[in-house]
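The chain below stands alone, shown as structure tokens; this is the form predicted on its own.
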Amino acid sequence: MKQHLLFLTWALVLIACEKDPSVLPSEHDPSAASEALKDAASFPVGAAVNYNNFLANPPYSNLVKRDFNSITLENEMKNASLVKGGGVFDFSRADAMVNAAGSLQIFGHTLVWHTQQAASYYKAAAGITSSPAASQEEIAAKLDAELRRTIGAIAGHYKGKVQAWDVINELFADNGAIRNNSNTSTSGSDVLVWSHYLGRDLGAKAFQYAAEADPSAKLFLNDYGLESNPVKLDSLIAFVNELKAKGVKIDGIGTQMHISLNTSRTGIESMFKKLAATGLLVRVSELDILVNPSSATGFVLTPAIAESQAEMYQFVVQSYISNVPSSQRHGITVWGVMDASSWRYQNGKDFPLLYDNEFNKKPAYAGFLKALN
């Protein structure tokens, strides 16, 4: 009786499927995913959010602390967030996030980067923008001092609140070198590359500081494209062996994985070993996937498509859980909510996230639960 039940349910799943080609079977059911993923999950999980949905949005705030444990601010963290005209520090908006959070831990995003910085003040005080410029040597002792200054001032603000923070971030250009202003665009009126005046020296003394302002918090570099780019991986894992042959306080490594579903699956097994084989911790730092990475117009997010999306997300859980020892996980953080939150949205044509634009769980939910499970 029980095979002849069997038989007739499968029998009118296919004949679903015939009437409706859009009607897949699916191994990634949203509906019977009830689970929160931070109750499924041995380590803190995590999502970037946004200021206004965050604060004023109900929906948004109750599904981020009902499937997360931990939250990074999207932008109110950055330095052009925080210090403004002459130097002065505003941290208003990034407080009342910090407010909001609850019991939900914070990781900081991001103490030193080189773009979305209060490049213009940080210019004229270290002589670069001055009539004439003043020496490199001035530059850099000028630079230096507003690096601690400025370091020690939010890292210390934050002490006690913030559990980690990403120490430096995008420090390498994609061939593997320390970013300049060779290598790196510096168009934009929000940018300073800071290791362009302070060189491979940066990363100890960002390190430093950060560790004098709050000593209790894990300290961070992290980097994108580490599952796609062998060479930039090899320099970033060579950087951290020097800092800590130097006695640097790091305690971790943040890989994004921007990734899409194409992203060869080869490549991220291959970055989650050698980042363990650091020893450090290890983050994955601001997760998404795109499911239309040739921005396609009249895309349309099928049932197949979004099962893919699924099985991708299954597989880099699964990959971290696997080559990552357990006193190594950190976390992981999916960078955005629904998928209109994403910055690889594009209005519409992209859909790299967890849930809809309903706050309804994806398939994608789906296989991270699988994962975890």
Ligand code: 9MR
Second form
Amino acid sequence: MKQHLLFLTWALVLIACEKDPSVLPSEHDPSAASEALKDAASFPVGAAVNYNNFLANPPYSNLVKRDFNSITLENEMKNASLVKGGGVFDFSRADAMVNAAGSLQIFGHTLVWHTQQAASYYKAAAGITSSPAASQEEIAAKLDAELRRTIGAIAGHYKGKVQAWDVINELFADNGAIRNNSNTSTSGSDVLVWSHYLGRDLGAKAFQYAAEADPSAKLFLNDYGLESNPVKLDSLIAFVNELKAKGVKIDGIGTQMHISLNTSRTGIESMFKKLAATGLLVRVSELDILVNPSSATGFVLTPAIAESQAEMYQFVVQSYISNVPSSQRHGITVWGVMDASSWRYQNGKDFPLLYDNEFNKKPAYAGFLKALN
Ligand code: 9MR
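What does the same protein look like in the form predicted in complex with the named molecule, given that the last one was the form predicted on its own?
The complete assembly is shown below, putting the previous chain first.
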């Protein structure tokens, strides 16, 4: 009899769920997650923001100021946004965002990257594209001078306004080697692989120039795939230890974490443990979680999948808190605000972020918050 009753109750629950998916028992009810992430966290919680939305879309900018205390400009502090033809600087767009940030902290992204930069200018200035091309020594010396000039101007301009910089972004190829013109595609007109010409010394140089320009900014090395590629992770850590041994000022490591529901949780745990063991600051710099990693057409974000995404957000934040000592937690930044603002949205094929397109909190938000509490 008891068994029959149990079965009947279960069947009724199932029928109810089929009619209205929102009655699925949710561990991560966003309507109950009223606390701001920034208020629940003991470390900075950030969002990457884009120019048009941050400056001209009040529901977006108000939400950012309500829930976060840190921002990263998604594109406006990249070299291509700041360095124009002839190597002339134009800070106008980034300055407008910095001025609108109010009390939000600003994380600077990024001083050196092999892409999204005024590559044609640098190639001409260094004699890479001149005919005949300059010697390797001449190219290296001229690029070094441009590196110092660029980092000095940008980090100098934002001195006291930007709390920390990604000094170098994505220095390593997937096999763990430093990037060069063979392991990295050089086809884009915005591509210049600085480390091809300056080698491993690029690290010490870039960090030294950044420290000279803004001695109080925290300086980071940032990269992706570290949770799923231990070879690259180990190689990055060896590089960081080399810099430390040379007395170079490097304060932290940024792990981008563009992950998915399928990303190995063991890999995430082990990455945080290894990063923490360096003794440096650790930052999750670009978090987003794909729910449709195979980009299947017709994909629908069901309540059950939204719940799995919430669990993954919760797992990442919990793993960060339990593996990185509090003195080394520099913060977690989510790479975007509403799903449609994500670089991985693909016109509605995926939903990687914490808010839906009407700025409602998703279960993912509740998952993030639950880990903080
Ligand atoms: O989100 C950024 C997107 O708007 C740009 O078009 C893209 C250009 O490369 O860069 C995206 O941000 C990247 C970040 O700067 C570095 N890590 C990977 C991010 C996603 O591609």
